[in-house]
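Here you get one chain, nothing else, as structure tokens; it is the form predicted alone.
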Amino acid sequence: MKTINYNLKTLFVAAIAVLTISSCTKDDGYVELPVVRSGYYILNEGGFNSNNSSMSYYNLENGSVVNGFFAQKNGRGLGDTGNDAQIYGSKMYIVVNASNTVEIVDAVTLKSIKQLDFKNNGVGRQPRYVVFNKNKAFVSSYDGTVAVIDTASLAIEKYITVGPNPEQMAIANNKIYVANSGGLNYPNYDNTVSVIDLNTLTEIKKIEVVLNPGGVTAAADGRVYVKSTGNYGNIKPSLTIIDSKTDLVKSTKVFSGSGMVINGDKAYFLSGKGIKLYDMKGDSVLKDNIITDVSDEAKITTPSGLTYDFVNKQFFVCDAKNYASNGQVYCFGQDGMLRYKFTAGVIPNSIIFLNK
């Protein structure tokens, strides 16, 4: 990964603020640049109890691929069962769960900051999947609490108490939705999605939907969508949606699928080895697989992930293949056909792009 000399990179950005202000008028609109991609981070969540976590970078700018990115700049590995990477500011957070850790590294060097300890009284938390707002981190845990971290001083300021065993969350309405899926407690899953205001930090009520809920995501218009496993038996898969501004649901559905991603009125899913488009609209699935390519080199085995990149508009699927030997990630365009892959680590789930 490139080096950036912050002295030139100052003076260069100082320099074009001097001539957009100079060349603008009082009727002139503000224009954004684009934004460009210098790369992207794969986690890959490794072995449960193997230690064997990793990061890979991609580099988009000449197609090489580093794996075992961390280690190479830390001089130790990330630790036991990554779940969740997510980069704020200039900063990456990256959930490791069996090793109750959650790592803070800068997003362009990937050299640790800060490593914070999820334990309480030496029993660990488990720690799952990490949202932001403003100034807070908020990070789930499966000892049924939700961790509030400063992003200036990342300190844990705070434990708000939610469900059990509480996986993904998602910001709607200055509110945020999580969910609690008792996933550990089999046969007795949990039913609810905690609702914490983002005023006050403390949770306000909770939403009863379909047993096992895991995946939640919202959409611009402010309505939630809740993805519930069921109990593998006579409760399907399901997929709930919430209006955040009456928390009242307004749907439920039998529904497979796993890993939602949004892309303005349209929502895509991990469906068994293809993705999933399904029309927020109309609240309808418009195609069983958006993947066209039925060549050999397109075979997904054991799908992990699925991530959308808005700027290139191209669909990442990352493959798990046996859970034991390295995974792959696939890059798939609008169309349907593949672009590349490439091998990543063990059980590779989530792709983090950088920007220039």
The other form holds:
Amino acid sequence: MKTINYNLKTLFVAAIAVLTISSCTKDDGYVELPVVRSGYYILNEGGFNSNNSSMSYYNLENGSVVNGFFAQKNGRGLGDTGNDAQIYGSKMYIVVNASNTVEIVDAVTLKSIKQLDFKNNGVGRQPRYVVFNKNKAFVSSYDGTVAVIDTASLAIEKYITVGPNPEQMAIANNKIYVANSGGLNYPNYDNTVSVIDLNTLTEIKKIEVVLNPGGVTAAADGRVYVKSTGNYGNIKPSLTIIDSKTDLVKSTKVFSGSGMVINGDKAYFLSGKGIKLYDMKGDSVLKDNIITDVSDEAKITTPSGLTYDFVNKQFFVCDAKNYASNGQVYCFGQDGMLRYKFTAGVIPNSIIFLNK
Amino acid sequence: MYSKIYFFACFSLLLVSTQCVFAQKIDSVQKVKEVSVKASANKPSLRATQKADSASFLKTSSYNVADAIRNFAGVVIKDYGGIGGLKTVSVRSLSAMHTGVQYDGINIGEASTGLIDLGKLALDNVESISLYQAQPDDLLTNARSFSSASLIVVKTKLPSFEEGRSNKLMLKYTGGSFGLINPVIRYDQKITKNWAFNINSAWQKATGDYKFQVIGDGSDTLSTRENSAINAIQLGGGVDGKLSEKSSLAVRVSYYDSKRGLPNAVIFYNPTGSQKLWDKDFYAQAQYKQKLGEDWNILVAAKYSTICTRYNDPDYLNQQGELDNRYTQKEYYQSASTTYSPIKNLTFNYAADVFFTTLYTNLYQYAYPTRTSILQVLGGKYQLNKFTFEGNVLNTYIKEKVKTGKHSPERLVFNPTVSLGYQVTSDVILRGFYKNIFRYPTFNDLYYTNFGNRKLNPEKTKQYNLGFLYDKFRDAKLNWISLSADVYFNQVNDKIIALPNKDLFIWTMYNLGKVNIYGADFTSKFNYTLNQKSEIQANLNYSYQLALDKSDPTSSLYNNHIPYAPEHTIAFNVGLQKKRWGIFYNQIFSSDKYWFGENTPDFLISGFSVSDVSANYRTKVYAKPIMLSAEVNNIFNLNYDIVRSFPMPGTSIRLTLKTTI
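Provide the structure of the form predicted together with the partner chain, given the form predicted alone shown above.
Everything in the complex follows now, all chains and molecules, and the chain you saw is the first one.
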């Protein structure tokens, strides 16, 4: 069920980087310091009912990998079905879907600072994704809510009611766009995107898109890209573009590819066994697969995640393999050639970069 | 509601029985015969048959059919824990769907999931349970019995009466841990010299909760396994009789109704789960046997069965606020079989079964399949001096119809079985068999909305077995020794596995697996007479199973152990049986196993060694036999899992009081 929104992470890291850079270039005359990665985390979803969601860490300085990093640091497991993880400030927020928790950990040591419980009268809300804005974290949950967490007190301040079974969120024009999948109402999926006003923290409207929306990504110019899965039948997977200034749908087209990563005026999608290149100016697919490496080593079995590192200009593809073993992470260069790969945990689904 | 139904049933039973007591004519009939443990040794099997009878259920602290066969060599019980937890059996590392279950002469048809919950089958009415490899030993049986890699045959108790009596009332009460209440009544009544009927009912109620230790979530206190309650009633009846010297009829009806909580997998930090499961199973069947002269035997049978299941998850986050799935499976079954012995030492057998299976569900856009199965088996058995040859060919024809979409392709398959035995001495027999068979994809495999794959092929198996049996009765202190060893090789091709399809959202079934299984079963039984009144009985079974994934040589899983296949299993039972009482110790050891395709320490489930103790005592009160038994299961309070995330209970007790009036 997991859908992917890698660009959010990248965007966020980019945002942080921009903030850092801009703060360094203020009037005190600092020279612009480039962002340097010390490594990256891999969130492994784990098997269903298996309590083996985990965090791996790849150390970019020496190329070493530590699997089961969270359990090692905390003496307990992350839980079941880690669905999303993002760093905000000095903390990482890990959304653990089936355990109904959000683990807030120190981004460097991975020591848990707080485990937020996402149950409502004993029934799990099933948290899915997290985004941030101005010292607030927003967590979408399958119970049709977006929780607002204060990043200082780490307390849940509010639940904003949205549509059924929301998945990904993106922020544009001081609004949050939430994909209401209605995935658990099969076959009666939802077809709306909820718009939350970040000033009032309430849902102000719903925008109609194609059935079963899951992925939402905001481009720098304010366009919001919504990926719908359709109904696996007559309604095909589609891409809807919303203008966040007017909140009107600009275009809708049949489109396959999951996850969306934005890099300048280009976007990348995970498709089949490769990475699809998409031009955001012309809104068209430029290349069906940018992976040029045809060696057996570079063969991806079951792609389960895509991330772009704008610092080192590399693509990361997670591979769930056959779902009966640990997954792998592949690093590809701009040329589409495999740089390196390594074994992570069960069903790796996202890469979270850690800067020096 | 259940208690009301139950008490009404009990009340009616009592009413019937009292009337019958007054109405009875004192009529000399058969004497109650204690089942002899040694009876099974008469005809050595060509295919490593194992048997447990009602006497052994007490020794092995068995409460249901799954418990009773867990001591068998080559058997791995997949137990989800607790009284209401699903218990399925896999034999020689072939999945549970390759194990057929025959209850009271006719197979249980489970076409929806292919999984038969042996925990649902109580032992109160059971006379014996046999596990056959490849096929049953008795050739006068239906064709379906030849259609699985192994077959569990459960025989129920026939009505029996004490001399001078024409009725019998058995009352039994079991209670114990998990808040278990389990009264059982069975009434046997003679109608005429050759006819008798019985009615039986049982009520099982338990809160089911138990303590267990969560490993890995950082907690150090015990948690409670909740939502494990069960409330079930079972009502049954039968008529048995002889129409003539050479023909007999057996009619059975049975109804099982239960509601149980389905405790979720243990999920860290989220110990909730409120799913419920309702079962309503009914069957009515008749079997007619006729002997034609000395050479011919005929068996005709028919059965109608329904299996209704309802699954409800009130915490499901959809708009209805619950997930409510209903499944109704119906099967109309008929069979005719015959054996013919033209000369001594030669028997031919032929059987033909025709059955129709339908599945109704409330799933969206469901296919509503109807399956027609025609099975025919033709074979024979020939004994030449010290050699016994046995062979048959099973022909399976399956055709399906669906209301929406395409149906699965029509199938016509032939499968042979050959067995050979060589009597080395009067005590030693060498044996071997080969069988090639398949399990047909279940309705879920084929038609589950957005998940099933209608093009699936059957999952094929090949079995090769070589072994020997040494079985000796002696006129000495050690009066019975039975030893057997078998080595086998099983191969699974076109194994049905679920994998996500290309858009990753939906899993689909594929014929992608291949498994090689190398194994050995060793069984031993000893009876040692201490004196006229007491005997030591012991048995030790050992199984070695190496089940390796051979699906894809380029995969990291290649040559890894398949999930849930422990390499070593030991079952040990020893006890002292005196005339009035007995005490037994049972031990099951299972080595480490993997719960995942990849064999790294992360995916290991530690082995376990669980010990049970049971004691029974027989006496008479007002000339009525009373039996008391007490069982302590898992005496060392071991915290263990058989299925990952589904913990097993710690120490539990069960007390039973049984009398016959």
